[in-house]
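As a starting point, one isolated chain is supplied in structure tokens, in the form predicted on its own.
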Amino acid sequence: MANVLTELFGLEGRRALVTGAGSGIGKGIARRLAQAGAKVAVCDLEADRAAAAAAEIGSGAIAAGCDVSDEASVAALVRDVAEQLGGIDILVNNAGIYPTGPVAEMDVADWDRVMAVNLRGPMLCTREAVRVMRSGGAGGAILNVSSIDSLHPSFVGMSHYGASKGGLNMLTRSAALEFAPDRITVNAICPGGVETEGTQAAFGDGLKDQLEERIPLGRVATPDEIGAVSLFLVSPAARYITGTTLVVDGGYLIT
């Protein structure tokens, strides 16, 4: 059994890069990857925080800091890490941002910097990452981490949020659709509520009690649990999944 689990799940000889992953999701994500054997690059646009969740996980993980906004800082962090690792097999573009308006008093500005980290970000890391994928000939796993409100908005002010993962889950398909000859599967999990330090103070005022009492299974998630399901979505068990979006929300859509 636990060579057919090693078999489907196993992420020996693997690198992979992980955006925003210097705490909650991210983290979580790259901790799973980590713990099924990949070579992991933690990425995060502080620095110390991506070396202290490096630290964390160990198993050799590597820490990186760049802006997934920024063009030249993800060409530089994919080219750093493609040397650091010898190559990139898993990219999970998990970087966002999720700050609260209403769209009768968004700023522009604000509305600017959500599309330019949630949207902008994953398409320039993916761009990047594919380039160092097909140079290795071996194909790869790309996985969006998207949201439930790209599929259904949860409370005023999140417009912005929703959107810009809205277009992330369409980012998905269209580049799975691209690079499947390459033998690159893209794919996307929506998670709903997940208990993490920036979620903590958003709960404090009642959120979280309102959204247990709609989940189904009467919780929010931890990020491990959403790593998990990452992990099988890059895994071998998922080679022939792709353009799939996934919906890890402990069955609040469906009440």
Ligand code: NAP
Given for the second form:
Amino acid sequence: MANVLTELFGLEGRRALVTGAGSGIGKGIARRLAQAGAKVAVCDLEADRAAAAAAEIGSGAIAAGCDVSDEASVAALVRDVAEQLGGIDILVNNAGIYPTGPVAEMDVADWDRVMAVNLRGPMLCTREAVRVMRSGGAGGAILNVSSIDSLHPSFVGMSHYGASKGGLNMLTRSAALEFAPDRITVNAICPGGVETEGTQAAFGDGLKDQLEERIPLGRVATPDEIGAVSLFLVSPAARYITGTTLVVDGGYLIT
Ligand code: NAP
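Could the form predicted together with the ligand be shown next, to go alongside the form predicted on its own?
The complete assembly is shown below, putting the previous chain first.
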């Protein structure tokens, strides 16, 4: 039994970079990958927060500060992580922001910031990490953290967010096609509501109750549950899956 689990889900010898992993879903994903044996680089906007998360995760996790929307910052991040870990086999594009604002009152700077972090960021990280994966010659796995809002608008005021994540789904498919000859898979997950540092305020204002009333499984997810599904998609068990978007929402979208 143990051998089968190791063969299918073990990440021993794999090197993973997870963005926005100082808190929330990213930290949950980084923890699961480390538990499966990967050497993990925890990246976050705040270097201190990344360091605290890496220390909490343990298993030799390293930390790095980076703004994923900034080209030079991403290039430096990937260079440093590849040097420290000896390569990169797994990239998880998780860093994302979700401010609210209706289209009719949209501030162009808010629109641009959401696109820069949620869409340009994954493209820059993918571009840089793929160069490292290709030079390693052993394939790789890229996972993009999208959202159910990429498929269905949950609330008024999330148009920039939904558009950025819809773009991320398409980037996922395009990149999957482009990198298949290199045996680099590219997939996305679409979580529904997840209890994180980022959703704390909105959930406290009654949003959590509203969501849970509609979710067939009756509750929002934990970051560890999203981490478990992420582990599957970057594991050997999923090596024949590429270009897919997997909904992880407790059944929300079937209602
Ligand atoms: P979170 O608790 O706010 O954590 C996101 C982390 O990313 C924070 O540590 C944040 O740092 C960091 N970050 C923000 N901008 C960054 C940048 N430019 N460069 C590097 N790091 C940056 O958010 P979350 O709820 O875990 O969400 C994580 C991802 O899941 C996002 O892509 C989000 O769209 C997606 N998602 C979340 C939910 C949900 O219900 N929570 C549902 C569907 C999809 P700072 O705090 O310093 O800004």
